[in-house]
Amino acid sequence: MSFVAQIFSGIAIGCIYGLVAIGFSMIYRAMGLVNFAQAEFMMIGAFFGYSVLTAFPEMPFLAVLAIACAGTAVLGVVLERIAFRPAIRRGASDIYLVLLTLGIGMVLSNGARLIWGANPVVYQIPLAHDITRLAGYPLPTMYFYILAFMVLLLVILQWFFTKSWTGLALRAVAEDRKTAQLMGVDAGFASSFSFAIASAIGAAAGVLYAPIIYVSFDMGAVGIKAFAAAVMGGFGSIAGAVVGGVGLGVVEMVGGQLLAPEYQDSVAFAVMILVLLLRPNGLIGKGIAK
């Protein structure tokens, strides 16, 4: 394996990372809230995915990511009105939020592993095994489409967020709660769609990885080094979120090869540590004012 491939492939991954790191950032953005679920929701776009291949194995790719995104987003709005919603109204503190998101991150996997299964799931499509060469490496092509997906999810937030209205308001609700609603925002509104949008991407997240490695119940664990990513990059962020991302998928690239592959993980949050303690605010960021 060259240099320039696993770097390719470091980004690639680092791009998974960033999307389910942007969810995380937008929750905790318009809610206050650390959704360890976050992870889970990838998982389950990905499952998502697969039954809707299972069901119409002749269905585009595009079409599939595009079901799953809308089928995750559904049950990201449900657990934001019958979760989280009532515990913020009761004033519940942050450990307790902490701990119901941890909950219900459980109880998503452990309930995809009852409706899909333990072993793992494979997707039964051609993009799965396409090849393309760049330079002369071999790269899967999936990372294209990943990377294709990020700059294009970064393009459409970038004007979701200073264009449209309703991502104005978000911003307004993110920034000044009782404000933005005295604006005639409504922030609960404003929360749901959060959810409703973080959920999605974390969906396309675990559909675009899907062809790559095996969909299993726990490929949540993944969103672990997401979280470690979006805090790299500055907790909150959506830029710091892929900053934060596309780094660790490099660095845990080179330093498992540097040191040994089983290392991988314990290099992505030995550097998490680090960076924290030389930047505790994280690389991009002012930081999260509380």
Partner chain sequence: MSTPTPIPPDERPRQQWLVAALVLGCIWILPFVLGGFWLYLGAIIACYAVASLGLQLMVGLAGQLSLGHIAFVGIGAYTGVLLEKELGVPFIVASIGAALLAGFFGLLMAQLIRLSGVYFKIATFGFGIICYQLLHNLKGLTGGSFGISGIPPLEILGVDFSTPAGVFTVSAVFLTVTYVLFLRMTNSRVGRAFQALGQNEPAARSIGIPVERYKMAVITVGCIAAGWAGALIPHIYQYLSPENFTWHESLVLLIMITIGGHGSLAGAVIGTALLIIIPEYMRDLAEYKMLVYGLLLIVSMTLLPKGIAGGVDAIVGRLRARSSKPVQEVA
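Having gone through the form predicted in complex with its partner chain, I am curious about the other one (the form predicted on its own); can you provide its structure?
So it's only the chain below, everything else dropped.
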């Protein structure tokens, strides 16, 4: 594989990490919560998409993407209302909250296994087999869709957080929750809205990734790399999540090519450690506040 094709593959895979990492950062900024169940929203979204495609095989892929995102967003809001918000209101410690997110992640994973089974499933769509040549080397066309989606999402998020009243309210809550509440911002709504967006973005990552890989209940394992990407980029920063995700994906792909595929994870995490030694707060952003 040419160097250009390697870099492009790394960017595409890194965008998947970045999408999940954006969810980590959004929920942390809105609620001060490190949600280790975030990657399970990606898995649930991928299974939602699979169910839609199974029921309506002719449905356009973009419609499948939208339905999966909407369904996962609803699930995220429900979990925020019945689990996370009550725990925070009762003054749960950070350790308790981390354990809570891990427990919910396990419940989601095993719930998916119960509903969709233990065997991996595939998206039976032509797009899953489409190939586009870059510098003479074949690459899944899905990589180009992933990259285009990431660019579109960043444009939408930039507009949302700088131009819309809801986006400005979310930023106000992220900066100073108590002051925002005194100014009339509904912090509870901000938390629910952040969960909805984060869950939907996670689902989008799952649906976009699904045509390339098998969909399974343990798909959320990618959350470890997404969390690493969020930390490397600067935890709590959306731009940092994208930079960290893309950087991790490129390093992983190039490292695996230079050494061997079985070492690509070690190379990626070694680079993450090096980055954090040199820049403890990550490449972008102010880092973890507490």
